[in-house]
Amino acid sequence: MNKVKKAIIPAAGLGTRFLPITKAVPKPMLSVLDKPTIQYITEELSEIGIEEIVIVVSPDCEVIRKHFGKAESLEERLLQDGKQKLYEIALETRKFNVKFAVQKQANGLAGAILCAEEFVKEEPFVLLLGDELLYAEKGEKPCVKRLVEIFEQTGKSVIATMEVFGDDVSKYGNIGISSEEDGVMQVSRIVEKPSITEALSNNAIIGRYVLSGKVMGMLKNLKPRNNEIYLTDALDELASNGELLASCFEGARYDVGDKLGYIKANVEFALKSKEIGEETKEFIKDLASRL
């Protein structure tokens, strides 16, 4: 069975929901507490043996490249000033084996994946979407680790899912389930953002996937719709062939592509912080008393 060693992180979106800040700062570089969201996402990969991460960026994006590169003058100054701890924090972003691919044409998620084809070739890969952070507490299995384990045990592509209800059903890709065993679901169909009456289940697709190498070839053969290539079209084909699984995950998910979700992530990560957690808790208590 092929081991999963590569990952793709699409990061070339326009970030229009966060204008005007995203005129100058790519949305994946917006910080949650003291790290950009894209660093949290790469950290999800750090303990599961991923050897190569490909970040797909827009043609004029240098900020993400800079974040994962050297900062020689800063690093030298921190050493000179005896700030060893800050020096080590600055070095953290260089521990990832990151490469970059450029998405020249805004043709959707599948288009971004295809930009990384020469890096991934026909190997399986993890796909992590930058609008979502997943946080596993101690004792919980990280989402990506669970998906990789399922793929390596079965050889089938696998996607992360969560239950949604009411109006939220129409905000996500939706899956039909033909069977379930030990928390692993056999996906029978996929529909993109259905109405409540069209939904196949209450299970939504979220932004973590482990996909077989054959998906690249499938995407290349898809016909665009509305000038975009849709990953869900390839996933639906896999599902029809009995080659797609889904799994729920442990831990918390934060939708940092949404303004309220972004605020929630910052508050909760601040509460988890060893540095400012207690002060944040007291501030929230005081604020709540005045609402």
Given for the second form:
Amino acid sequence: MNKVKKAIIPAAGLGTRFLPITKAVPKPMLSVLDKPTIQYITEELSEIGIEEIVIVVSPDCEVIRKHFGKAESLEERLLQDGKQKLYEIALETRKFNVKFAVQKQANGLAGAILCAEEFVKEEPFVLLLGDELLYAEKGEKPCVKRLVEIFEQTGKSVIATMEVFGDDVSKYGNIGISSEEDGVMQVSRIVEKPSITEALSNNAIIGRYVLSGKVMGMLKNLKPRNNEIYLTDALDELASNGELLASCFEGARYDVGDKLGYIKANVEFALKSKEIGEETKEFIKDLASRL
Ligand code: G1P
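Would you mind giving the form predicted together with ligand G1P, to go alongside the form predicted alone above?
All chains and molecules follow, beginning with the one already shown.
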């Protein structure tokens, strides 16, 4: 009954931190190595068998739709030229069962989630924020898989967290914890981007959530603050009713919504690449020796 089958990926942000590229290219289409960041996010879902995905896009966002659709002339050409491997790469994004919802107003994360209401109805859903790429090494359990397991065992909404220190505390949603068992934390409160003195703990919310279907209803009923409704308000309500859990993610995480994080992701993914990993390593060593 509690099976998680659906996922929402908000992708309608303005991407102002990456201007001028984001004038014409939506931020989720910025590439880390050879794939746009949004493709890594959908792969995170398909790896664990979640195939019903809705991407929330802005009204003029044809490029993302195109990326997940058929590229007729390119595909024909690759086949004609006998370039089977490249043909398969071009086909990869078509295997995701992606639907699109349009966010007409830039009214925040909760606004984006509400655009997917028709798709989710009253079912639980995974929420993945595209500014973060998570990387599970071989043998490590992917973050979303862990969250889905916790949700399916307990029926409670669950969020991923990581430990942060110093000024970083104020960059994220922050949780208070009332108890912890087998790595699963019971969340008592949430504050969004607190000052260091207001922080409840060193546990910051990262962009992966599994939320029960009732969250959609809660968002609809929330009172706006500064003309915006906040997901954090719904999460805080769940927390105070004892209905919110958290799990600390310990794998690699890249903040690709930030210029430095984006460069780090590109460098590390290049180092991991079979095709150019060795050469990248040599290049970095040489570069470092000259710095
Ligand atoms: C959002 C959430 C915040 C969370 C963060 C993770 O903030 O509101 O609680 O810690 O994502 O990246 P944003 O980065 O959209 O400002």
